Amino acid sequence: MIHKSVFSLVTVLLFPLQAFALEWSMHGSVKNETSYFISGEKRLDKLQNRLDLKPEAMLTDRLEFRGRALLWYDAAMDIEANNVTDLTPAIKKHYRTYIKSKEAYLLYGGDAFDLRLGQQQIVWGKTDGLRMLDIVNPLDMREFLLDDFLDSRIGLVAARLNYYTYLNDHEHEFEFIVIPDARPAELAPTGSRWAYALPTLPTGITPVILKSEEPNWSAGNTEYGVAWRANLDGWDLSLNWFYGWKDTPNLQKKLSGATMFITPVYSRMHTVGGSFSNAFGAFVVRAEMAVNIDEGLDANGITAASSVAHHTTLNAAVGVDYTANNWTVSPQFFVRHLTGWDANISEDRTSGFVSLLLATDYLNEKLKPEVSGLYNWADRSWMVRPKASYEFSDHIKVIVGIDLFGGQSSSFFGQFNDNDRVYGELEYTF
C-alpha cells in the first residue's frame, strides 16, 4: 500500500538526519479520546490512545522535509464484546488500530515558487464542516463526518507548484497540482454503527455487495488541479479547476431472481468554481461555488444502466463570520442542485444545508464553551454538536462535548439516530 510506503519513508529520512539537515525539530501530541453512546445500544463507542508525530527537516536554505504521522490503540474494541451485527471480529480489527502517515514531502522554496513533492494535503475553498472545493483529498470517514478534516484527509502523493508574481500592484498566485495516487474516500465498514445505510430494496430480495474497482495509482487514474488566488482591493478571491476522481461511490445495482448486486463504482467529473471572502469591520464575508460536471449519482433504477446516472451539479455556499466581545457567530448556507433531473435520480433536484457556529472565550481565552450544528432542510434531518474545552497550560487541553442526531431513519443525519454520544478528550502537545 502507498501510505505504508510513504510512512517507511518518513522513518528512513527521520534517522539520518542528524547527519545533514541544518536544522530539525520534532513536534507533535499525545491524546486520549473516549466516547460513549447514549442512545440505541449503550456502550464505548472509542477509548483511543493515539500518538501525533509532525517532524521537519531544514536539509538546506531552501530544501526542507515535512511530515506528519498518526497512530493509535482503540482499547474500547477489547473491552466491548463481539456480536453479529457493528462489532464483528472484522470491524474490530478495522478500528482497534491505526498507523498512517498523514503527510511526508519535500518542499523547494526558490525566489517566486514553492515546489512540493511527495504525500500532502490540498486546501481549497472557504467553507466549514462541508466540502466543495475542498475536494482534493479523500477523508478516511470511519466516524462519519464527526473527525476534523485535519485528521480525516488522506494525503495524496503529489507535485504541487505555487508561483507567485505581481500584476498591476497586485500578487498573484497559480497553482499547480498533478496527483498520481488516486484514492477514493475511506468509508466505515459495511454493518458498524458508522456506516451508511443501504438503499431501501422490496420485501423478499437480498442484498449482496460486490467488490469495487478503486481508482489507484496509474497513469490513466492521475488527477489534475489549477488555482488561481489575489487579494484585490481587500478580497480574497480563487479560480479552481480539478478534475480527478469523485471520492465516494455509487451505487450500481443489478437484480437477479431474488438477490440484488450492488457494485460500488467510482467515476471521475470536472470541478469547476471559485470563492471569495472580506472583512467588514466585525463580520467577515465569504462564499464559494462548484460546478461538478458528469457527476455520477445514484438511481432507483434495478439495472447497472438505469442505477447510475450523470449530470452536471450546481453547488454553492455563503458564509457570515461575526466576532465581537469575545464571541463568534457563524452562520452559513450550502445549496444544491442538479440539471438534467428526473424522478429516477435518488436525490432531490435541490438540496443543501444550514449550519451555525456559536463560540466565545471565559477566563482569558483558557475556557472555551462552543455549539455547532447542521440542518439539512431537504430531509430535515440535524446534527448539533456542542462542547467546552479548558487549556490548563500551553501544553494540556481536556475538552468535553456531546454529538447527537436527529431526523427520519433514511434521512442524511438521521441515519445515525442510535448513535448519540457523550466524549472527553485529554491532549498533551510537545
Given for the second form:
Amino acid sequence: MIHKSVFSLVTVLLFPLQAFALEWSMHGSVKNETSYFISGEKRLDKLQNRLDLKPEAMLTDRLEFRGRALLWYDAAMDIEANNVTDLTPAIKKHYRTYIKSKEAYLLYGGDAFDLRLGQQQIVWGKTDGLRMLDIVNPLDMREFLLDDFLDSRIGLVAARLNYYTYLNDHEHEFEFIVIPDARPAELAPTGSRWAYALPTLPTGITPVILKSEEPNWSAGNTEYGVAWRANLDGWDLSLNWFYGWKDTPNLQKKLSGATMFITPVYSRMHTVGGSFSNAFGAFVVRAEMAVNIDEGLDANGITAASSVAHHTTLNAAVGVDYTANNWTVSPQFFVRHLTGWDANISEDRTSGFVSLLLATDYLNEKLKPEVSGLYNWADRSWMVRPKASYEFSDHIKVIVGIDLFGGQSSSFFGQFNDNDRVYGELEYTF
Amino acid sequence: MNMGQFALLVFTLSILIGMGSVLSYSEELSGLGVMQQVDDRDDGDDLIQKIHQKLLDKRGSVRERDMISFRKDYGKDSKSISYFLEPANIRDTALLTYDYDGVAKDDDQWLYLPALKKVRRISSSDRGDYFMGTDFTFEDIKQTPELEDYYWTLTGSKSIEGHDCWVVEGEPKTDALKKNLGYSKTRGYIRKDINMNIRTDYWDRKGQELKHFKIIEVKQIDGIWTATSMMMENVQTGHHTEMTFTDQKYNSGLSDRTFSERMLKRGYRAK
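Switch from the form predicted alone, shown above, to the form predicted together with the partner chain and output its structure.
Then the entire complex follows, led off by the chain already shown.
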C-alpha cells in the first residue's frame, strides 16, 4: 500500500504534470531531528535527517494537484552502539528509513463545491493533542503521540465532496466522504521503546502474539462519512457521522495450557458527534463530542468471546483559549464514559484527561516558548512537554525541548517513564 | 420674480450658505469630525491587493513575507481574508475577519493553520496584540480606529512633506481601553486634500514614546487615493516593518463566498 501511494504520487508528478500544468511549485523542508533518552537506558533515540516535499500544480483554472511526501534516514539505528546490539532487526528496520506519500490528490473547485480525489488527510474536530472527532485518518504511532498529527496521520485514498449552499443568509457546508482505503493505526513494533505495554498476565503464562487480520482495501471495508458545518449567529457548528474501523485493535485472548495466544482484532463502529466554538471577549470556547456506537473494548476474559466486548462510549471535550498580553492559555478537559460497563472491562467506566498549553512569543515572534501538558485523571499519569523555537531567518528555525512522562508503569503515560528525552530540531524550509 | 421674492431668495441663500459655513467651520475644528472624514473617505466597495512585508530588527536581520488580501464592504461593516504566500514556513496561513463597525460587537476572526490543518476561531478582543510579528497591531491594520474608543482633539495644522495636514490627537477613553489597545495617546497627521492619515505617533500605556507610522507613497488608483507604501517603527525595540502594496483592484465585485472558512482551508493559488 505504501509503495502504491508513493507510485501514484510519482506518476502524477513526473508523467503528465508538466505536459499540461499551467504552473507547478515545490515547497518543503530539510530537517534534522535529534533526541536523546535521559531516563531509563540513556542513549541516542534518533538522529533523523528528513526531507519533506510538497509538490503542487495548477492543471486548469479549477483543477489542482496537491501532494506531500516525507522521507528520512535515522542514523541512530546504526551509530548508537546500544541500538545496534539491543534492538531487533525488525525494530531497526522500522525506525531506520521512512519513505511515504502523506497526500497526493486532485482538487476540483466548482462554484459551489470542492471535490478531492486521492490520498488525503481529513481533519475533524476542535480539540488539540487528543483525538475524539479527528478519527478519519489513522495514526502512525512510532513515537506514541509525540509526532505532530500532520506527520503521524496516515493519508488515505478517498473521495471527498464538500458542497456549499446558502440557507437563510448563512453558508452551510455538507461534506461527503468515501474511503475504500481502510487502514488501521501503525503501532510501534513490539519490543521498541514506544510500544504499548501488553496486558498483565498471571505468573507463569507466556504471551504469544498472533498475526492480525487488518482492514484493507476492499469494497466490504469501505469507510463512509458525512459532516455538516455552518456559522450561525457567531457559533461555528458541526455535526458528524462516520462509519469506519476503530484504528487500534482490541486484544482477543485465548489461554491454552501455559500460553496466552493474543490476536489483535479490528472492529467497525459508527461515530456520531458534533462540535462548536465561539469567542467571548478574550475567551474562545470550543468543544466536541463523539459517540462511538458498538466500540470494541478490551476485557479481562481469557477466551475469544470474553476478552473483547462491544459497547457504546461517550467521548466529550471542552477547551478554552484565553489570549491576553501576548500570552495564550489553553486548558482542555476530556471525558470518556462507557455505557454498559461491567467489572470485566479493562477500562474504567469513566476516564479522561486534562491538558494545558501556555504559549507566548518574544522578539516579534522570532522566539516562541511554550509548555504543554496532559494529565490522565483516571490513572494519574502525565506528560509534560516544554519547548522553545527560534527563527534565525525566514527559512531557518531551531527547536529545543524536553518530553517528560510520569505515573505508574502500567498507566497510560507512565508506561513510558523510561522514555524521557531531550531533543533538538534544525529546519530549513523552501 | 418680483423684488420681494428676489430679496427673500437672497436672504434664504445667505442663511443656507452661512449655516454651511458654520457647519463646515465647526467640523474643521472638531477632531472627531476630521477623523469621521478619514473614516468616510472613499476606499472602494471591495479591494484585492498584494502586500509585501519587510520586518527589520535593530541588528539588521530581515524577514520578508508576501500576502494577498481581499476586502469587501457590507455597509459600515466589512469582511477581509488574507493569505500568506511566502515564505514557505508560513505559507497557507490565512486570516478571515468580519469587521463590525462600532464597539458594540467584537470582530469575528478565524485563523487557518496549515500545520494543524484546522481553522481556529480566535479572539479579537486583544486589539493591541501584534499581527504576525510585525509592528502593526490588529487595531493598526484597520482602515481607521474605532472612533468611539477615543477622545479626539484637533490641535492644529502642520505641513508634512509639503502637504497641509490636520493634527489630531486621540486618547483612549478609559484605562481599560488604554490597556487593551496598548496606547495612552496617538497623534495623527491627516492630509486635508484627501482625508488620509499619513503619519501617526504612538505613546505606550506609561506615556513613553512607542511607535511612528508613516505613509511613504500615495497614488490614485481607479480614482481612489491609495497608500502603496508605509512603515511602522517601534522606537523602544528598534524593530520596524515596511509594507508595500501592489496589484490593487478596486470594485471588482468580489463574491461573498470569498470570505469563508472554505476559502481559508483551500488557500490561495494564483490562477
